[in-house]
Amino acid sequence: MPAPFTKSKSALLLSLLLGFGQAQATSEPGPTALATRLGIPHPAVIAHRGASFDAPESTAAAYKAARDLGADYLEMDLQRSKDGVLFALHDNNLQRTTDVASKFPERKDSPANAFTMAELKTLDAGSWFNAAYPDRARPAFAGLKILTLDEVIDIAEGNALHKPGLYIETKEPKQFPGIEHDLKEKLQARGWLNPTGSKLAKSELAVGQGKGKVVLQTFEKSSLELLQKEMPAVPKILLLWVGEGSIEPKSKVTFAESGEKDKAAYYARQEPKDKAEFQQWIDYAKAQGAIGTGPSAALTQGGDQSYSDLVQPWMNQYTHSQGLLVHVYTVDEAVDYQKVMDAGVDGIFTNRARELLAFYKRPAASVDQVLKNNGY
């Protein structure tokens, strides 16, 4: 009797363990349920620097267009001026998107945070777009200004029918010690950290009034930790890419050493060192209180927004298994919308909010009409 009894006992124990393992694997809520609980639309339309295909990025024209088209979030990169004002700008340098070379020729190479807000406000942040994209140029884009965070908030609050949320990146946060605290103070002062009722959170017209109205994002581990310390109840995303300061690449060959002329093609070929390397970043994000990740995508047509493919199905499945959402950057074409959705993402950063809304079969006005309605 001892042997059969032991075998039976072992089988029972194994069965219990397997059952426990399956329960563990399914204990995390699915991504749709998680997004709903957080008040984050699923799938989410995140207007990257506003409707930045159609109007100069990070300007009033781009943000008003994204808002009135119906984007869920106005996305921005946050910096701080020399005199302590928070403002929206992607580049560290002002030359690509302003006329700093003619206004401040001796300081044209200085970082944006070396200028006071009053100085930044003298710059033309719109004319470059007309020169770069003559087919989308509009006379009213000339003279558009760099916006403060306050001004972006004003825009987000400015349409009675649709109030988008804010999706804010701490840009190069080590250049701005304490920016996480400054951001909390500003959002608190403007009422964007106040708890809200579930009734509003369920309204499709009220993303910017619900509990998912602010999402914070960063590439920097240290900034994620500070954001969690300052605003523990606010949803946070850890941005991911393959390269220095983020996921370790399989190849040690640098762009300069590769002989590749196209930087985008070089980055698109990069991949994580191994599965464990990718997984440890997901595990870290979860441990630090993030509700999701923001991975890069490799685009069908390549280009300067195409990076390592970090939304492969197994990657998204692992992220979801840890109870985290996946918001991919930056995707503009229908073929790529389909590709990343098929892979299992939960939201998309896009420069073309109108096209993504159409892909999701969500009604939106024409870009031309929305811009005209706003005086552009």
Ligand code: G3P
Contents of the next structure:
Amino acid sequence: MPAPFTKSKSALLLSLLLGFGQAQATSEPGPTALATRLGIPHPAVIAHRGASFDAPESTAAAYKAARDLGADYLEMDLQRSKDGVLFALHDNNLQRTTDVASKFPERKDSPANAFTMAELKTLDAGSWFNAAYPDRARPAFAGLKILTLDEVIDIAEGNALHKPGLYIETKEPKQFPGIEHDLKEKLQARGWLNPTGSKLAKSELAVGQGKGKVVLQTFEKSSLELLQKEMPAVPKILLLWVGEGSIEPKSKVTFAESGEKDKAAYYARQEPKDKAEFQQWIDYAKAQGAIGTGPSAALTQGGDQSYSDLVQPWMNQYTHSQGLLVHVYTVDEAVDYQKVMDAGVDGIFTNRARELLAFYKRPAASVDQVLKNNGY
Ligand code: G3P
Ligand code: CA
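Moving on from the form predicted on its own, kindly provide the form predicted in complex with this ligand as a structure.
Below is the whole assembly, all chains and molecules, this chain first.
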């Protein structure tokens, strides 16, 4: 019986003769080297809407907690008020996370961008959390405000010992023509388009002071192109999912037609039309100057954050082969942290920054302590 073909001396010799070793040495750097060159921690802890498992999303409580826990990035969804102020909010309207229905009953269904910043500031963006999650409720969450981008920047800069970066998504950017330019102006005015830590030794440089202090993210191709035009030197991520406006699915069956018990089960069965369809999105991201992608994940327990599994090893390998990083959204459980890390991702969006830091064996204070320290 002949010996099985392994990576033998002869194979090694052959690859050297053909120059494969040289080709590998001069091709794209590995993900760790790429992240290091960009000033992005590897693997990265991206606090999704702040420490939003423990405090009302996108409020000062959530962002201060994420910062003081030691997250690398404060993630936010960017919108613009009727009077032109940039602010952090995920949903298109204010119903889920504020008391808009009692303060502005006749406008409760209006998009958030139909309100001035003064109007938005009258809303209570914290009490909904206490009602929805009584086991995590705190009296001081009641009355928390929607935050402007300026205020999120203040929070990111506000801890002398740990300075996280900002990971900013242009949310529904077609609703906000010119928001990419507005964002650039604001970041420039606040000194966030230049690394500021030049006086520090490289090893002491915090994320929020280095080259990777801002990462920009979007699901929209047109917004990626505008972000690249406005801020070519700032790292950008193209967010991915399977569905309208993103990767074309293999099956056109809708959730209603599918008979699946919930959306997570439906999405878990959704997959790209074929390999080429997935690859062309990666190729597009690279061609437009993105430094990586933000794909969805299918979560073990399902739930409303569980989508199509776009971090299968072959997908991550292809993305890496194009010299791009993979930051997966939105993962909260250790079993899934392990799964996506084993599949090869380079960072994780999480609502539970404390859990992810612990998973990576990085130091982190207790959630209760950081919330109390900040008056919550
Ligand atoms: O920004 C990526 C991640 O946040 C997933 O999307 O809907 O939570 O903004 P979403
Ligand atoms: Ca987001």
